[in-house]
Amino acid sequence: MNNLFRSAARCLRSGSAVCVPRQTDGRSQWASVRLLCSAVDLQKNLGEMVKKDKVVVFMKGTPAQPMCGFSNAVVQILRMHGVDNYAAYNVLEDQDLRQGVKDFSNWPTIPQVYFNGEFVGGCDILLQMHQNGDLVEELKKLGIRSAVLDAEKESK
């Protein structure tokens, strides 16, 4: 019930809301279409989130306290590659945000990750561009230099 407050709130503050009266089983239908505002809202709102940085992930907890074994481990990889420049989001401090970003990629789990706007996948994912070697080319397109490179140079 706090989500669907919260998300009528959000609406009616962004000035896009329609309120359409309707009584159904004697309740009024109008948080429903603020939700369905909400919705819409936040996926533009995820568009823009995405290309705001070369480099996104929406995680459970933050880089410095991962509250997942899986974001734990796509933190270490990206510290691995010394990527300490992207952003970050918490998907554990809004329920409508955990599920938004869901929808958004159409990926059923979090940690998300997006390099330049474009969805990259989970944990599973970049860990197996990590071991195969894409990842290094993939932040190399993004103007980021792999510090895994400069590992395998001082060991040679």
Second form
Amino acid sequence: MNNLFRSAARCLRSGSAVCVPRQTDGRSQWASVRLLCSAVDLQKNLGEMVKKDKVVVFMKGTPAQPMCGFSNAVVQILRMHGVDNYAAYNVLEDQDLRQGVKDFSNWPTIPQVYFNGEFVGGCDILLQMHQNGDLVEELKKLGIRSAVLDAEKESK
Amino acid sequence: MISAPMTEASRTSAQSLRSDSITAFDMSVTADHIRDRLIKELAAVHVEVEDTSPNRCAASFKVLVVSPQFENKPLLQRHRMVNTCLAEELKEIHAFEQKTLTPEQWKKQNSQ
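One more: the block was the form predicted on its own; return the form predicted in complex with the partner chain.
First the chain shown before, then all remaining chains and molecules of the complex.
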């Protein structure tokens, strides 16, 4: 019980209005407070996760084994630009993360790509940025030289 | 478009996702329904909706939306407008691809 109390207090401190106790029977009330707390914590963690690495991808599967064509496309585009060093989170391993990241970015689909903590878009947007040259520029802002530039040089 | 090699694992996951979405599938989500909504709410002057379900992850659509409302808006914002417009439908759809063009961009693309 003590533990529950602490987590509830933590939740209330974080200023979330939805945690205000409601007139329900005691047990379900505590359960919902706990649930909300973990959701609030996840959102906070996501804020840190997307900032921890220059390039962050939330995807289905892993870069070595993508489990969806769209996630695979993102992996292939990044590979083409020589971006190998990025944080990839597999949402299929964590249902809370799968929903949580959608809430975090207010974006309904996976994969999701972040540069320097900022939401870039999903597969369609990354693909169009790849096609129109914006991706090279955005990577440059991150201090990453796109491998596409070297490939172009070689073919000249 | 980059084609995805279908591994055994991804096939299995695609199958299980597909069966999930059929039980949850709202019959009102059709290509026509999506088209109507985009024309009504985003004043789209041209809409193409393609049902891409069979070989993809699950019930999925690919849309091309041409609307004057996209003018002077970055890609991310345009896509968010479409997502908001189809928020209800997207809950039922597993996969969704979109391309958003202004009438001017659309004309230019067609003349190429």
